[in-house]
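Given as structure tokens, the chain that follows is alone and in the form predicted on its own.
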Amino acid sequence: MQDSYGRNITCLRLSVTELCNLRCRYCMPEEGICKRRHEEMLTQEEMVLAAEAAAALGITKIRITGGEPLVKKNILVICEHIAAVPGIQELCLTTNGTLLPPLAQSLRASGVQRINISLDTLQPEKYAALTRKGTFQEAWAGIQSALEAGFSKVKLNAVLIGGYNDDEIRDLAELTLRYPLDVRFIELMPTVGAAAFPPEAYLPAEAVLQALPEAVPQPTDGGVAELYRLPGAMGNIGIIRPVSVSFCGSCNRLRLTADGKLKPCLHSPEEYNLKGLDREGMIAQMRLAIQNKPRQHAPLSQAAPSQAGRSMNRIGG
């Protein structure tokens, strides 16, 4: 389905939980969040209904997110049922990777085709400081298990943070020389929680290209990342600029939160409730959200933070 600006909406990011086993500083408060009552959250059946409603409107790709989706006890069943929805051509999942080793093969068997893993640093001390609860060894084991499971694509997402990991740009990028994966650098967004970072943390993604002058531009794959490749690499380097460059004109996605709120724009407070609706009710609400998807969000900066109204763990990454 097209929105009122002619954009084809083909992707739904579906958050299955707000909870996470880590406490990343740009995503969650250190004390975590108050766990909501079960009846406030989407049920497994409602998640599958939402996937069916999305497919009825032309959405072909669903990305499972959280919080951390792998803390969800029924995550394999959710993935299996959504992968089987007619019209859904691609099922992806985003995770911090720390819980992945015992689940990677089963996730692949349940229909997950692509997987994104968050990895902001290769230094164990930094990883522990940023995530507050995780270890680099756990995350690295998750990456290895994803590569062994045979997903069609494995991507590592590194949030670019000045004064934290800008000295690791080359180290992270050179993972593509040793492994068949992509590494994507994402500008830190001034969302709830992340706005507490100092001004120097908001580093434009141009710093990646300055650190990797030999990187060669690659054709786009239809996503929001600008693609480059180091000579001899097995995977691409992606640059995602949500702060310094607006890509709203090509935005093709909706986000559904774990408590059933459909967000037509990540950085807008506008939400449409799907919780408690049947399939036809969900289709009607999704159609309304697509029709009312804004042309673009307001420019982002530390002085003008996101208007999302939620921390990233409550939106869906």
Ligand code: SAM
Given for the second form:
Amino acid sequence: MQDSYGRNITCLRLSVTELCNLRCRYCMPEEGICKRRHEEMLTQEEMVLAAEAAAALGITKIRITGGEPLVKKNILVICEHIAAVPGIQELCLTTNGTLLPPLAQSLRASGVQRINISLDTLQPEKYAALTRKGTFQEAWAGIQSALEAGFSKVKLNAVLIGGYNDDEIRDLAELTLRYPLDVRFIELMPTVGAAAFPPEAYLPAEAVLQALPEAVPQPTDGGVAELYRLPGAMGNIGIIRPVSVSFCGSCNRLRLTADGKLKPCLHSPEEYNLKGLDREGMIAQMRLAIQNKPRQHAPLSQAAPSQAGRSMNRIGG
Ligand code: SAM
Ligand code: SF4
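Now that we've seen the form predicted on its own, could you pull up the form predicted together with the named molecule?
Let us now look at the entire complex, which starts with that chain.
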């Protein structure tokens, strides 16, 4: 379905939980979040109904996210049911990777076609400091398990943080020389509930191109990332600039939070409730959310943080 600005809405990001086994400084408060009552959260059946409603309105791609989707006990069943919804052509999942090794094969068998794994550094001490809980070894084992399970395109997502990992741009990018994966750099967004970062942390993604002068531009794959490739590489380098450049004009997404709130824009406060509705009720709310999808969100900067009203783990990044 098209929104009122002619954008064709084809993608739903479905958050299956707000909970996470990590506490990344840019995403979640250190103390975590209050675990909410079961009755407040979408049930497995409601998630599948929402996928059916989305498909009825022309959504063809669903990305499962969170919080950390792999802490959800019934994640395989959720994926299996959503993959089977007629009209859903692509089922993808975003994870921190640390819980992936025992699940990678089963996720693939359940119908997940593509996996994105978040990895901001290759240095174990930095990984522990940024995630406050995780180990680099666990995340790396997760990446290896995704490659071994044969997902069609494994993408690593690194949040670019000045003074933290800008000295690792080349090391991260050169993973594409050794492994069949894409490495994408995303600008740090000033989100709700994140730790305070110094101004130099908000580094424009241009820094990636400056660090990799030999990177060759590649044709777009239709996504939000600008693509480049190192000579001889097996995968692409992606640059995602949510802060320095607005891509609202081509945004094709809706987000559904784990407590059943449909967000037509990541950085705007509007939410449409789906919790407790039947399929027809969900279709009506989804139609309304698409019709009222804001043209754009307010420009982001450290002085003007996101107006989402929720931390990233409670939205679904
Ligand atoms: N737990 C999973 C993970 O970490 O991949 C999925 C949920 S996480 C909220 C989704 C993505 O949002 C991750 O790639 C994470 O790096 C990104 N993210 C969270 N907070 C961010 C921020 N302030 N700026 C940029 N990206 C952010
Ligand atoms: Fe958890 Fe992902 Fe947020 Fe890190 S970015 S705290 S792994 S939800």
